[in-house]
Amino acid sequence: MSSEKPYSFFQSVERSFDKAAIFTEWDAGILEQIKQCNSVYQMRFPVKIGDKVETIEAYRVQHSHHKTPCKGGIRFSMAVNQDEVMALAALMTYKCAIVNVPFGGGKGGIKIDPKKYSAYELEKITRRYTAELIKKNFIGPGTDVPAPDYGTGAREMAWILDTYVAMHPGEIDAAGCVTGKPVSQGGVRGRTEATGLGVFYGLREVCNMKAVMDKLGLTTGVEGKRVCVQGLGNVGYHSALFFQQAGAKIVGLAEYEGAIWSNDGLDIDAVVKHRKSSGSINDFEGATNFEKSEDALEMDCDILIPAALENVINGENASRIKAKIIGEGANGPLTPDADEILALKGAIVVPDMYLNAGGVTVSYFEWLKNLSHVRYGRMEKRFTENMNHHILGQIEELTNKKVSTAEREFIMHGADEVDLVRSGLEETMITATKEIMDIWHANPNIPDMRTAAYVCAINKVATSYAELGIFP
């Protein structure tokens, strides 16, 4: 039995905040204001489902208004409750601050099991939820901008947009009221894989730090690293895919129905294809099955990416985790006690509050696109290609050497929207990783990377308040 104190999710976030606050010099009142949720909207509304009327429980939390609009996803899950939504909204505030995205933190949730409803019924629930948000001014391109989260996607965001537009005729920036939309509805290319790609960029940057890798007894770089991923949803799948493409070896994959392992490596797309045909990742050719999904977390690997549920690594199993680097793809997969145990073991936990910020970073790019009303790359793509063609022609003429076809295509290519989005995300994650590491290494008393990330976030949010003149 674990002796771990049963912290709620929000209490865990507060505990991590307090742990970091002692390494800052801000007044206690400022710290208390940053820590608390500014606005909590709990709602109940009726929806006709079949022949019956169901009362739906839902939430929207705005954690901080130091920057506006607030920003954060909407999840559909039976696990949704006020504490969870408050915790996720708080993490959004800190996440946006760390990656220099000018939003306050927000989060929403509807307590339903989306698998139990038809598409038509889900649309009715989503549209009614949106109408409730509009009534209380909890949605708008300059107020509060939702996005997809667990159990939702581009379809639900399109319903939200359509409902908002119908109730705000003539609002020219209405498309910016929600992100994660289909591209045809004002979405941005690259949003689907953004969170998983951000996880990859962040961990790659950590792996490229020689001093950090030497301390862990690992080689520098991603190539050859043994990676285990828990969760094959959008974040887990894309994290695994980008690691695989970079030369890492995916040795373990875990889902709710089971887990598989292979020291020779697993092909992520082949596993996904097998799961679609059989209904399970188990019994994949050449792999070993685990009796329990969580057993995969304890296998020997270099990088462990929990990208599914909260609190999967806790005081009970943290001592058995063998990975040297744990990258939090999910929100809150480690408890505070697990953090302390892994720090004593010398492992590095790369925290969720910045590592999975790829989604909100690219959502920011989408929001900017909606406000500017022009697709990224439209103005400069052809000009860049023409200029590169001219420069290449001059070089070939002066050197009397022809560039290969592959090199010619690469040099002449003008950036498409997805190229610019990924480039912006890469820059964001590299900068954030270095900033957090600098804070951590500058103060030997900071115990772990999560605390350093909180210090970074607290300083940025508090500075915003101070510059507004709210605090002395």
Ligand code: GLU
Second form
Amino acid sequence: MSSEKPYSFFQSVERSFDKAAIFTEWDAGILEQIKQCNSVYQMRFPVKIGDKVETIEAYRVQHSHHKTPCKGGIRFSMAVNQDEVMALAALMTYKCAIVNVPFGGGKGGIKIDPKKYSAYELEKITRRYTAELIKKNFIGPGTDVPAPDYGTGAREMAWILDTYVAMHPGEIDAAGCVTGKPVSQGGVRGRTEATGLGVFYGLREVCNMKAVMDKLGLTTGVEGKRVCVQGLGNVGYHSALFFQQAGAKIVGLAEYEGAIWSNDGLDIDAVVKHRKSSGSINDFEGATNFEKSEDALEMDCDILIPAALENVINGENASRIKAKIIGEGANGPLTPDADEILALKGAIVVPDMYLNAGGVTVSYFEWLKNLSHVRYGRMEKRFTENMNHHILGQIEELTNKKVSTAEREFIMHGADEVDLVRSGLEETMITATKEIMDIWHANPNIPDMRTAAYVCAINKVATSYAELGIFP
Ligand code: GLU
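Given the form predicted alone above, produce the structure of the same protein in the form predicted in complex with the named molecule.
Below, the chain from earlier opens the complete complex, with every other chain and molecule after it.
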């Protein structure tokens, strides 16, 4: 189908929003207020690269102020433009609402190809961008809190923090001005893998729903499922890793330079090692190369996880997708036309704004850690271990039996920071899945899971506006 109208990314988000809004009872004024971006900051600034001055184009969008701070990543990519950042900021509002993270949506972007710059040059660009945000009050623990996104990571977040702190001496909560930081700089353990782990938890919950799997003609559970992942960045890599560890088979992996498949399953770490040493994902031992990277999206598998960029499954290729479950690891990988085609085919699309919310959920935990100035588990770990030791001793004495060393270690263990973060994330994803599925099943006219997720988000944001007293 090539009749797809040239919707911009933001228009696609608006289209999905409108599709869901009819299943709510909010008046048009509230819906319009929710839909629009509240503040859009477009900037140009000079940075000296070598002996030349480059004018850098960058953005920060605050989609919604119904809760503050605003929250959302910063991406470095040549595809960055105002429309894209607006769309991504809007998705952040809905994402935060769905997983009950008390932030408004935000997003930032710098239009550069990070591979073309040295670390020193990237640092200069990042610090200057941060200074521009500070000038307009577009960053701060209570106003707007960036995080990593496509093309950025903990290193960039540390530069942002350092620039912010230098310009806000003595601000006691300054560490909360950005999340996704290295642990040594106030980051939280478990943030790096959070989005991929959230993708896994979310899809696992869907796979555990017998009625949903029966409808798709699949067995219940994750074990044995054949999974294909597009994009081996942070999200794609960790999603694949957690699926592999849970007994699924990674049958396809795709990157921009190529893609490979194997019915016997690909070992994710071995593929990453091979790609690092050879410079390409192709020609991995025991695997077959796809002719083109995009072909991987159309491979025969149970779960397809597009975890790279937006619009990769669209009106043109959606009818050729064979996967029964499509899990949106990336933001906006499917266009609205693709949604419709896949719904007609009977596939289930597990939508981005819920499925990849693990990143912002753990960012929320990091922000709370920064505001409380104490590591998770510090107060209770030893207390729990002492208590468990005592209880176990009593049980052994009363039963006259000894537990094995491995069991003893397991029972005794008091939660570390990473245990608590992962458990908070798992709880968040389970609750969100249930909320969305309940909305979907309660109204047989809701066509797909994305629409149900939007209904969930709209109701929460609208309630928040209504309770603020802004609307009668
Ligand atoms: N960039 C991630 C996202 O799109 C994380 C945002 C955050 O942690 O604030 O959800």
